[in-house]
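Coming up is one lone chain in structure tokens, specifically the form predicted alone.
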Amino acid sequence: MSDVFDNVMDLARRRGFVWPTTECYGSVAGFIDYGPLGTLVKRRIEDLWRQFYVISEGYYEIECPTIGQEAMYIASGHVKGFSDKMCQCPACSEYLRADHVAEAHQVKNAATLSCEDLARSICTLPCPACGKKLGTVEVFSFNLMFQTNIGPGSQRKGYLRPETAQGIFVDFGRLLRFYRDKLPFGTVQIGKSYRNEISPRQGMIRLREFTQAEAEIFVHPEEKEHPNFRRYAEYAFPLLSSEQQLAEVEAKTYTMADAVSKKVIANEYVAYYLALTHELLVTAGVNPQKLRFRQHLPDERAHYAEDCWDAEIFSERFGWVETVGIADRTDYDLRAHADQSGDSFTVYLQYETPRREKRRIINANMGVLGPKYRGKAKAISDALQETTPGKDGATVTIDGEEIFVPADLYEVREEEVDVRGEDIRPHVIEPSYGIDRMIYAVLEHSYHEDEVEGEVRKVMRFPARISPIQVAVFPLMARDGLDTIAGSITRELQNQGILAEYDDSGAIGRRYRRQDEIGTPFAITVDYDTPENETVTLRDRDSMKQVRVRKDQLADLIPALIRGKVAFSSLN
């Protein structure tokens, strides 16, 4: 018996939403093609995301290369630690995600087990590919990045980016100047990321090439009260905190104000973007009854993160699927790139009034230091300011070399100075969206089957602003001038930026069904009354109700219906 997943994917392939890539050569798991309608849905969801983050939040978008040099991913930790635990089935030689095999059989905390413990936990389990018992297998770490070479001769190693975030982090200095050296500020990026998944078996849920939409919001580490928090202070939805998970109790509904005051959520910034994400997902077409926010458990949260939550969407086939991650990443990323590159990745913040402070000043005797250390003298003098000298001298590190500087080559004194500001390294709040997972959730949650006049009516109940075709225009008959009027209406709507589709093929009922199946929210029918009274029939997809409206109202009415400014039920 087919389930919702089978029905959705059958419709998606048949009607041009999504299908396997390179089918003529044998499709490869982890890659998909978006068809004509799927591409439209994808663009509309991306533009909805931009509406929330770029237009409403004021976070400008940048676009970075999808290939990055190795140094960037050494700093970010991806070269060393971006890996999954893998094993190979002795019977069929299929490579498997060991933790996924364990999780499928209710092994608790599989993702946090060591390779040795995972091997022991799966030895009696069946291979998901061939069904035979795995037995004794070796579990080992497999780095998920796609490696490449930049330029000829393999002189410089590069990687396809596993996330869009690092491009924003390394651009921090230029972005800071763009935002006039003030905090807070944010920058966003939407684009392709790549992960060489071991054994992707979940269609659109786990891809090797996928689209991410990420925002990096740079805030003062001691000022995490969001300036517009009141926008979402009373916004409420289910939260599954780490304490609730450990106690094995259900998610509980909180307002964001209550969640912050009760320390369920670490700070207002995290709470604000949890609420914004909830609103965005519901606007896109995710069923709010199948949406929850789960806090990372202590053993799964990154050691540097202050707080981390996942927006999880329920799928009939896959259960709760992580779709968005919202984290307070502290200053980990900027500090890592500062250590690797030598740049400061800090912001100079000027005080309102100067502060009088005692400072220790180390004045190097450059007359002696220069001849003794030559080209390193200036670097040594600067490094001395960061040391705590001993009785006999101080040790500094220059280009990896430790140098002892005798006490008679510098003078230490304390003096009071006016301090006009300080350099601080911002913390980063990161909402990270998996666009492809959002699209699958919207497809599944929008799919419905009704019975109309003894026949099954398949309908995609997309929100109007997400629908690929926004309005269909039908002449009742493709003659007697009705087709000319319908063509004129179609062009007029297209001139308004509406994606309108003209269709005169087949019986009118069949045309309605075709448009219902791809989610077109409204249909306009030009009939034999139109030439006489200048009215047309406007049909609503969900209720199947029809009203007569004036033809000259359509250019204003259809955009208003699509944007939700006018409800169809309000039309006479």
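Residue numbers count along the first chain shown, from 1. Treat the numbers as computed from the prediction; the structure is a model and nothing was measured. Whichever C-alpha set is largest while still superposing within 1.5 Å between the two forms counts as the rigid core. What changes on going to the form predicted in complex with a further copy of the same chain:
Relative to the superposed core, E138 shifts its CA atom by 2 Å or more between the two forms. Once the cores line up, the CA of P298 ends up less than 2 angstroms apart between the two forms. After superposing the rigid core, the Cα of Q106 is displaced by 2 Å or more between the two forms.
Provide the structure of the form predicted in complex with a further copy of the same chain, given the form predicted alone shown above.
If you are looking for partners or other molecules, they are not here, because only the chain is given.
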């Protein structure tokens, strides 16, 4: 029995959205090709993402290499911790995710078990590939980074990046100067990331090579009010907080202002990007009825994260699929790179006005200290500054030797000093999008079948700005000059940057169906009235209604319709 997944993927293969890769040599799981129409959809979704993050938010994009050196991934924790637990079936030699085998047989918390405990819990279970009992198997960690060598002689290890974020973190110093040493600022990256999955089997949902769009927003740790929060303060949608999940109750609709004030969401920054993500996904064509925001439970949230939410999209085949993650990662990443590299990864922020701060000064009586401690007197005097003296005196350590200095050898007093600023290590707010999953969701949610004149019409109801082909141009017949007129309309629209497709083959009804199936929102037909009165018909994909418009209006009208500035229903 076929479900919408089968229908969508059949259409996607047939019409050139998504193809298995290198089919003639046998495809490799976890890799796909975007065909001509799929690539257009991908570009349009990436550009929509840029419209939100780069142009509106003002977060510049950078582009770092996909191959990174080892030190970076030691710092980020990927060399040590980015792994899955796997085993190999002794009978059929298939590689298996040990935690998945356990989970499929209701072993609790399989994802959190150690290798030894997992091995114990699966030894009585059957191999999902061959069905034989697994018995005694070794469970081991398999690092999910693709590894390679840079340059000859294999001296230098390189890894294909498992996420785009690290490239931004290590550029923090340069970025800070670019943003003129002020917080907050954001930087984004869109590009390929890689995870060497053990046995990916979910089409576009689990890829070994995939596209991420990530924003890293650097904020003052104590200033998590978004400067533009107003924009989404009253924006409302259902939230499934960790509390609600633990109480096993339904998602509840909040405005972002409410969610922050009731502490459902940790701060304005996280709330702002939940709302922006909601708006972006729906604009791209995700059905809002099949979209929810789920907070990480305490035991799934990274220890350093202050808050973390997933935008999950419902798929008929795969259930709720995590598509976007939005987290307050605190200063974890910058601190990790500071520790590994020795660079500071901080920003010196001047106070608006210098702060008067009390500071304790300890003045040694050198007249006594000098003769008493001789060569060590200066070191003792300096060391005293750092101590907290007791009632009788203070103990300092000089060259490993503990020295007790009686209270009468120094004087303690408090002074007021001007402090002009401080070194701050920013916190990071990170919205991270899986572009391929987003594309799959848009394909699935756009797919519709209806009946037209007794026949099934398959139609991809993409939002006009996502549709691969933006307008089709047909001559009613490929002769009598109609083809010439249609050709020149096509070229004129192309010169404006519109992706217009000319098609003169087959019956007009079949040409409409072909465009419906790939989601082309509008079709222009040049007929025998066109040479007479300079008008063409313009057809709307969803309503299938047609109106006549003047040919010389098209250059303005088509871009306006695609950008949603004019509604088709407002014509005639």
